[in-house]
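Just one chain is shown here, as structure tokens, and it is the form predicted alone.
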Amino acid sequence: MRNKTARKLPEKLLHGADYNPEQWLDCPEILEEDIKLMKKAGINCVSLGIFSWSQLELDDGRYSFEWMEDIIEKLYQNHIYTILATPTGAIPPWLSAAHEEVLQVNEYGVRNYAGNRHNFCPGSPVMRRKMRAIDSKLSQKFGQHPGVIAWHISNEYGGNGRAADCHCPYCQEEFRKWLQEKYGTLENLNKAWWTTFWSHSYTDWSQIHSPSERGENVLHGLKLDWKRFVSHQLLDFAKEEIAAVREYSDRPVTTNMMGFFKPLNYFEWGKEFDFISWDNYPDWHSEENEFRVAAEAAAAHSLMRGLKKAPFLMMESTPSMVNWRPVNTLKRPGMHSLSSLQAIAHGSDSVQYFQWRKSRGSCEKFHGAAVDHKNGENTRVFGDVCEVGKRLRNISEYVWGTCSHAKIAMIFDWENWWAVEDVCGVEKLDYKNLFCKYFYPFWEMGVNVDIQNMEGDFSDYQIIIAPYNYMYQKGYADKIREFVKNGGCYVTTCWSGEADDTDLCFLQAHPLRDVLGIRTEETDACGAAWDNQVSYCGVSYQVTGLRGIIHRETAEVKAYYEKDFYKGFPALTRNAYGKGCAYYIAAETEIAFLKKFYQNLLEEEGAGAGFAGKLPEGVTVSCRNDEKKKLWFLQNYNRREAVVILYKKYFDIELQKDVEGTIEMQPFSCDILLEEPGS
């Protein structure tokens, strides 16, 4: 029974947690208490069975589903939904003991021992056969249960703390097949990888091996294609899991992604799932203020929303702390509610935790959870969870059905990430953190941003920001040229448009030379020893990283370098092209420069936040809306009170009253204001 159209999720905000009752099957009093406490906390959904393979298949072919059936039924009777997981996130010891080939082989050719998570080879025929068997049986048994609302496919694919790839003979052969399908001939592959350099031309497909320090590890084309293959092969495994559960079930499928997770190209992954979900663990209270951490969390939420331009689920978070950082700080009072509502503000339709009850033993026994080892409901954290449950119930009817609609897209491309950080060139770039630096001013100003890759649909946007877009996918330059010609505004930076999609450098000119109106020449990575500034709008701003040396052709110069041999050279240009325009930021600068530039850009393009009010430092706003209303989520990330000045009347949906003039916000708090048409 493979249904083409999956059912939809319930039309309400979900509040839930990973639930691992198999740890407590010999303690029925704990399972009974769980239901009681879930109802008290407003829990209406759990993720079940994520790490349950050993309890579901006791040994090869001997299944035991009775305990899970009992749990699902009890949850359903108490109005708690189940998102049912496939259990491949951690394989049982009996499987690897009987079939060693299911374990990964590292780049040095050594097979891993059993243990940890996601330690399986995705190319192993045995692993795929066992996966299909248990997934299909779970689907047959529970796929039509009224309490099961969705499938949670595996858990954090690739997130095993080691590597996402396997270098065994199966995977080597699959890699060669993948390359043959992509390039057709060795001649094409050798040209794409530029193997004549260092005399590394291949004369037989069998000569190709995955990158390794034991062998070939500097050939950029090989390394880039291996990363593509690793993401592709694991996704192919996930697609088999999806097919297995869809055999008997019409419930929607998802998998819990991990935000900016480098090994897997989530834009490709997102196409295969009915909705997006992800696990959110910001490092709150790790700095003197929360602003940078909050901005990076907002960027990750925007990325997840951008995969389908639709609401998503926050599948995991912690109500208190994690246990895997060098320093694991408790969430201060107010932060759990604020961080949960930040997710809702950026498009999540859920707040869920890892996990419901703390494990008694093993590596995550001190990871935060809704229920502690002792004291039952009499804990600060459980009170915070109850508060979030209450708030979600109160706002659900307003929030459900809305989404965040942005006029601005930022380009974050996984393949560009893999390529730009592998370059033996100017310096080792931290692409994700540099990207977030360009995101930060928009977050501070309360401007919604969608995050897209180079293959995205740009027709909905006024402005596209593409920082450090080193590698251009085939057709990308033409798409941007058309976007600007039709009235769009394009902003890019130094170290962009350097190479094609096989990491071969462009010859003659920048692919968007006509659109940008400049000629690029050199890139300087001299470091702090050579101080420099950029002069923009009468103010000097510090240069903090790469400095591109460019020449104006048709562009207008907006900012100049102040020092060094390129003093007076353009540092920011604007070029009119067709009905639109394109900017080129030649240097990496302090954030203050970006803030000023963005303020001018938004004013010029008429693409501001739209919130009628003045926000103090550390307070931002995010919008969700539909055709009839806008919801503004005011968020105070300060460790002190803050005052927001309103320029119009709004309606506080939780206080159920109009607000105007000023709002005094408590530290780590969120107010949700309704704006109706014509208000």
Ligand code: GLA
Contents of the next structure:
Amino acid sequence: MRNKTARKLPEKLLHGADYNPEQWLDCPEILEEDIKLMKKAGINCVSLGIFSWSQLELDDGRYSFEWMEDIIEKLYQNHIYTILATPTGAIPPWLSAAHEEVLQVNEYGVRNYAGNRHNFCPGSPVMRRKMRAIDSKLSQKFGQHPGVIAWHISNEYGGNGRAADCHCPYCQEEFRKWLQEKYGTLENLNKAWWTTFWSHSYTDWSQIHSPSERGENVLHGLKLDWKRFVSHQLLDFAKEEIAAVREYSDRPVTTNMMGFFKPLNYFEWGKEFDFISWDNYPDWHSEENEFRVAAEAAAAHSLMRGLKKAPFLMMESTPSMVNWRPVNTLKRPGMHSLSSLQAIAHGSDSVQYFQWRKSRGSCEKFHGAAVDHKNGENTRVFGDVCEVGKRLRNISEYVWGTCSHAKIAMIFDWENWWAVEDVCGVEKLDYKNLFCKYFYPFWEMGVNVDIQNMEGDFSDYQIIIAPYNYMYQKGYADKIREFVKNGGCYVTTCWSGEADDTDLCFLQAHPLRDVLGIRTEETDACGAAWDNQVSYCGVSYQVTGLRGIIHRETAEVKAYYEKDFYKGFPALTRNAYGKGCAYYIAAETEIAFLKKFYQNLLEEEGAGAGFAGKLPEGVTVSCRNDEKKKLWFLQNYNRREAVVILYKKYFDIELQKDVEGTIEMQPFSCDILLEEPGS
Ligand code: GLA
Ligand code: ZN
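Output the form predicted together with the named molecule next; the form predicted alone has already been displayed.
So here's everything in the complex, that chain up top.
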């Protein structure tokens, strides 16, 4: 089945949930109530069959699809679509009992027992065969059903809470083959991994073993390639699942990703799926205010949007609480609507939940769900879900078909993530947290940002922000040079451009020395005992992390260190290059510095938020647009009311009226304002 045009979702916002009715097959009254309540809550789709393998294949080759047929049919009659899952997220005990090889082997060489989820070896031929059989049977049976709108391939690949990798003999062999293809000769591999150091040179491919605490765990090149291989191998498994469902079905395929999930390079993964979807569980109410958590959720949504530069589905979220953190706080009134609309604001075309109805037993019985164990529809949470359903229905015709279009891109690169956190030297860095820190002031100012990796197409952007790009992918430096030459503005930080894509250090100079107009020399990591500040625009800002020691060549010095043996050295530089310019932030500082710097940068580049209003602290805005209109999602993350001053007239699409002057926003609320051209 190769009909690309059919691979589209319905043209409306979706409101749905993971539906796991196999738990209730002996309670017909519950299944009936489900449909009644779904209609009440404005649910128009469910994700079905995610963990149904043992109910679909009762024993090796003994399939049982009738129950699922009934459910899909009943949902369809009630105008509820099905997003049908392949069931490989959890494997039935009969499978591993008959074929031990389907179970993962950990880095200590110990094979796991059956149980949990994502416990399978992606290299096992038996696992592949059984997966193909169930997937293609499901597709043959349901792949053309008018109620089935998409495929949910497996579930949160790699997400078993332990490790995403398998170290069994099959996987070792596959890894070696993958390396042979990549390097051709052992000589190339030895050079790339710098194996002469500590006498590690390999003389036969069979000597190579996956990294392990029990064995080799210091060879950075090996560890980096293993991470690449693990992501690639699991994706290869996913591709085989996609091929299996495509035998009989032209429905679009997705898999539910996990945002900033380190083991899988989602930029590579995104290419293989028709649309992106992901599971969003911010830790609301865990800090003194919601701002940092909200900004991190915004970054994760933007990352997921960036994989295809297109809208995505928020495949899971909780209407109340999760149950897997040490402390699981209920969403406060308003927060469910706000966090749902935040997803929409950043590019989601859906709000979906895990799960529709709380399980009665097992490990997720206390995880939030639309329907509780008790009280039927008479719960606060069900009321919140109904409210979201109503709002999505009302705004759908405005929102569907729009997307965010940013002028600023931030670089987030998975391979860099693996490399920069593995490095021995300077300081253990938390790349994701550092990245989110550089994202934060944009979120606060209501400036849309796209997130791309180093392979992205940068031609649409005016500004690129690249924090801690320790490792440069092949061709990256040249691409940035062109970007700046043609008028782009590039911002990077210390601890960037240190190593190439096999983690070999660059010799002679920083690969962008000419573009940055500086010479980098040392990097200092030290604690509070070596207190330091940088002086920028007449204000002193605290240094909080790494301190790059650099020398000005052609760049201008915009900020400098106030203390230590590098007192007076540049802490921020700007270099004019071609038609553009490049900034280098040498010192990691408190966030106030970044805010000030971004404000100046946006002013200089004429790239402000575009929203005509004044946002108080904790209120932000995010834009989706098409050629005809802009939609501004104003979001108040304060635990109290907030007042936004508008500099022009907007139209509130839910109240269906013009708004001007000021808007009083309720605590945890979102207002959606329409701006028409020329208004
Ligand atoms: C993940 C899984 C779900 C469920 C939720 C709980 O997102 O995909 O099956 O376990 O976590 O938060
Ligand atoms: Zn394996």
